[in-house]
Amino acid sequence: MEELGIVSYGSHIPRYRIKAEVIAAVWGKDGAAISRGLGIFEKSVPSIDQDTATISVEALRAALKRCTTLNPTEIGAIYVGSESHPYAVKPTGTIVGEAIGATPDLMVADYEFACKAGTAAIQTCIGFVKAGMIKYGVAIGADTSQAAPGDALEYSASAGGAAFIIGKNNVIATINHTLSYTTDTPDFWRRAEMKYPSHGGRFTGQPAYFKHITNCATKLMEKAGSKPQDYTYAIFHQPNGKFPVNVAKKLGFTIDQVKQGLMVPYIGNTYSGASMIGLASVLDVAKPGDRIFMTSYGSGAGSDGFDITVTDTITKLARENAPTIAQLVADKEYVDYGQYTKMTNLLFWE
């Protein structure tokens, strides 16, 4: 069978951070219950010349860097998947295509399925490849997440991503199996020219993320013919601590299963580059042979599943030549509300 799947990947996560015991306290909320309720203890936070543009530029140059024998110039399509692009008419991707240094004959498109976008994007990347139309597609899930001030989304969104790319040569991860599972759940949405998202509240979990995660990972796992306990690793969507733990143990896994991936507590809701953003910390530490099991969510709503399993070239992926998930989680430095709000420019319009 052909190989087929991932070739090198790569994450940012701005530094700065800031608590959830911070921001609770300007509105006179019990930090310590929230962060046990939600299972999120603090949040990154971009710097004031931070986008989804320059995370993501930071993501596949780091993704670069770990396949040393790949030429930007073989990369055919590149993908960003986010809801936070810096422009709303002007590509994401052509930014990062000029700033890794692609050719000019390059497929580029911006993805927004909210917090699934980047992982649409992968599945893409897998179509072309598979054709034979592009060599290399990269995907990337990216985003500098909104939240209205005072808002329970103001405790979890926040700012990261992951690039991911994708071919038949040198696969560090054979993308197994690919599915999705989408239908017209309107649980959070943000209309054209509004700075801030609006959301259902406890919608946002019934019928939305469990209904879609578990169909779609149930209907991958029936796909492949495999059930939990075939898995080394697992990967949800997490908006917060709990419900992917939650999903979780009612699809069968365990929390060893779940923990590598887990990011959520440390540094918030990256949004598209959640799952991501996990997967890339499980491949920090994958041995050939393990298999690992990812199911994102896009609120509007949607998940895509996918089986993977890593091969033997992953021994061979220079995974020292750029920051793992975990340095980028430890090197971190803390802001107060109103640095946070200037770095976001959370209170006003530009």
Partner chain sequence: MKEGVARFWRQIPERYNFMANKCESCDRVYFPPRESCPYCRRKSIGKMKKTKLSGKGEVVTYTIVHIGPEGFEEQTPYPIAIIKLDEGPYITAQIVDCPFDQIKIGMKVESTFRKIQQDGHTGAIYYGYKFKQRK
The other form holds:
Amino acid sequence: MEELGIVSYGSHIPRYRIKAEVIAAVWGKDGAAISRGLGIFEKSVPSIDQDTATISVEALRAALKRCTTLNPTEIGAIYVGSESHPYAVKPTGTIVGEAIGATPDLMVADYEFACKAGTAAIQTCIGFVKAGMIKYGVAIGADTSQAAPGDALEYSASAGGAAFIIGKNNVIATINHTLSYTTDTPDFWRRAEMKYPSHGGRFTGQPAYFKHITNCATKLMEKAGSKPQDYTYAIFHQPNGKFPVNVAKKLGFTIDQVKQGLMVPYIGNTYSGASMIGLASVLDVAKPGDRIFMTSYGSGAGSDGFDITVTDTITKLARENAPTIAQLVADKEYVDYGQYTKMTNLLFWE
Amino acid sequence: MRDVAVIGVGLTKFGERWDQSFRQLIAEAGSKAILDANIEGKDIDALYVGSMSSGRFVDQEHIGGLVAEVSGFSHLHIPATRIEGACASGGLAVREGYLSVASGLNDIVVVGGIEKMNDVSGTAATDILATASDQEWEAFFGATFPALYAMIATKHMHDYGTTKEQLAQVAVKNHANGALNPYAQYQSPVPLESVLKATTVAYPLGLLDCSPVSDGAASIILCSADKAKNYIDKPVKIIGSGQASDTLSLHGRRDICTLDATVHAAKMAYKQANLTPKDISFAEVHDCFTIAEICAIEDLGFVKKGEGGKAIDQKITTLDGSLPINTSGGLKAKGHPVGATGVAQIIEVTLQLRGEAGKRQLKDTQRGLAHNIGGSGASGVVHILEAM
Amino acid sequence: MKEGVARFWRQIPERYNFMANKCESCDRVYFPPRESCPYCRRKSIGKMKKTKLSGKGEVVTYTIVHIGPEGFEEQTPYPIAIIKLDEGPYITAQIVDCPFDQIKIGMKVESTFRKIQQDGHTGAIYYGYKFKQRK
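Moving from the form predicted alone to the form predicted in complex with the partner chain:
After this comes the whole thing, all chains and molecules, with the earlier chain placed first.
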């Protein structure tokens, strides 16, 4: 069977953090109770000079550092998934392509599908590589996600991203199967020209997150002829610490399969970056033969499922050339709410 | 080349001159100089005016003709030229005027310098001043002017052990001198504590390590030395004039702590005057920041490299020291209307040499030196003057 | 929109990727690239070869800017440094992600991709290099 899958990967997480209890104190809420309820203790905060473009560039540069044999000019496509592209019109991918030296013979487009735009980009790259139209494709999921001050999302909306190089040469993890489950479900949205998103509260749970992930995961296992016990690791979209654990249990996965890819308690919900950072964390420790199950979720709504097998080649990838997710998570500096408002431009006026 | 003398000087008060326009300031300085020199409009062969950024400070370029017009000389159609070299614009205008008389082409020229900086906001003034740095490779990345000099200070402190107290002492000294100068922007002494405790602008420089944003104009009349005494009793001769350039960016320099433009301009001036640094009795140097005075006295050869900070401790540079520096209060206390500064320095040296410097008059005033810098050191100009 | 975008766009190769050039006559490296080598002069014409720098270097001197220029107000206080790149050229750039008291002359640094400034909230965003401590 021809191998097609992940050739290299890299991530970036801004180093500033704010604790949930610090946000809670501003709004007179019980921080400990909120942390327990959401399963989030702190979240990453982008500095004033970081946005989805800079995070994407840093993530992809990390991927290229790990794969020293790959020449950026061999990359034929870059798709950046985000709901916080710095420009409403002017693709983030153009900036990324230029910054890694992949231009000008390059296909680029920006994707938006709430928190699953990055995994949708992986599927696009798989298609192009499989069709022989490109040698390597890059899929990035990155966000500096916004939450209105005082909204429940303020405890989770964070910043970070991951980049995956997809190809047929030196594949470290074969993507065996992928499929999506999509419906029109308005659980979370942001209208054009609005700064902060709106959401349907508890409607984002059962009819949205759980329904789409469960259906997508079930159909993927049907297609692959697999069962939860066949997988070493499982990654589910992680808007908070509770949802992914609950959906995993419901599908028959164990907490041991989930925990390596569960980063949300320490960095919050990086939106388009979330399940991809989870996958990167798994690849940081994965061994040849490990099988990985990943299901993303994007509001609106849809889920992308992936069945992945780690190959022997992973031992040849210079994983040590870029920081692991664990290292990125550990390298941190706390900010207070005042600094946070400045860094995330909550104080914007003109 | 023939000898050239300063036969007239005119200065406005420096400071926040809210009630005075660009045109009023330059007209005041010019007419004072003309009256001082006992000349008339018809005696003037050419006019040079130094201004760094009239275009951005008052939205007015093309000021050569304008200065002639507000001085009442339009009908005489005098050649009028504007000179620009950032904060060295005034010094460069002096040198152009000097060269035109020395060459024999002109007998009498008016040299002016002006900047009207308070007609824009403080932030805008900072931005305009930053155009004197490398816009593409320094300012673009957030380097302000204080930041560039602060980086010189950090390195000077690291390499030579210069202290924040020594930097602050420069400000204390220059404010003490400024207190004796009725034309100075700041006319009261500042205690060391205040300088050290001032709000940080760019570490290690605080607000009182920086020269202010100022309005002001200065003007001098240059004349061939052989005819100078036809007009006044106490002309002052320019015995050396030097100018040099260097990289626009600070990071492009041979040595971060040395302004080679100063070194080379000084070498040229000393050579022409056939003098060494030891022969200079006092100097007006370009202290846009306290660290700049420390570098200047080193680069002019008054003290060894790295010992500029100690010179303050040893009281060499105070009014009663062996080499008084910035008797006028310097850019620090007198004020720094950038285009006017280089001309105003010549005026202070002239007044000292004439014995007309009032409460700050020095006893030993054989020869004085004026040193004017553009940007962080891309332009340097040095003049040495002597009483006739 | 205050500024034309072309003059920023023109410098993308240098600001994103440290595109420099090297005089093949004397091996000196120039960043930003030069039309000719000031040492070899006419000998260098036609011999200035493009080269990409590593973005690694060390701090030569630095300051912490507390009063920033227009467009940088939200970033203050920020450190800015002169950095000697490993290949030889000196540049001026910001230091990020480093506590101020850890910044020292001689500190090893490497480049990171950041927003440098923007033309207000409606104009273009300009990206480029900043530096962080090399670990």
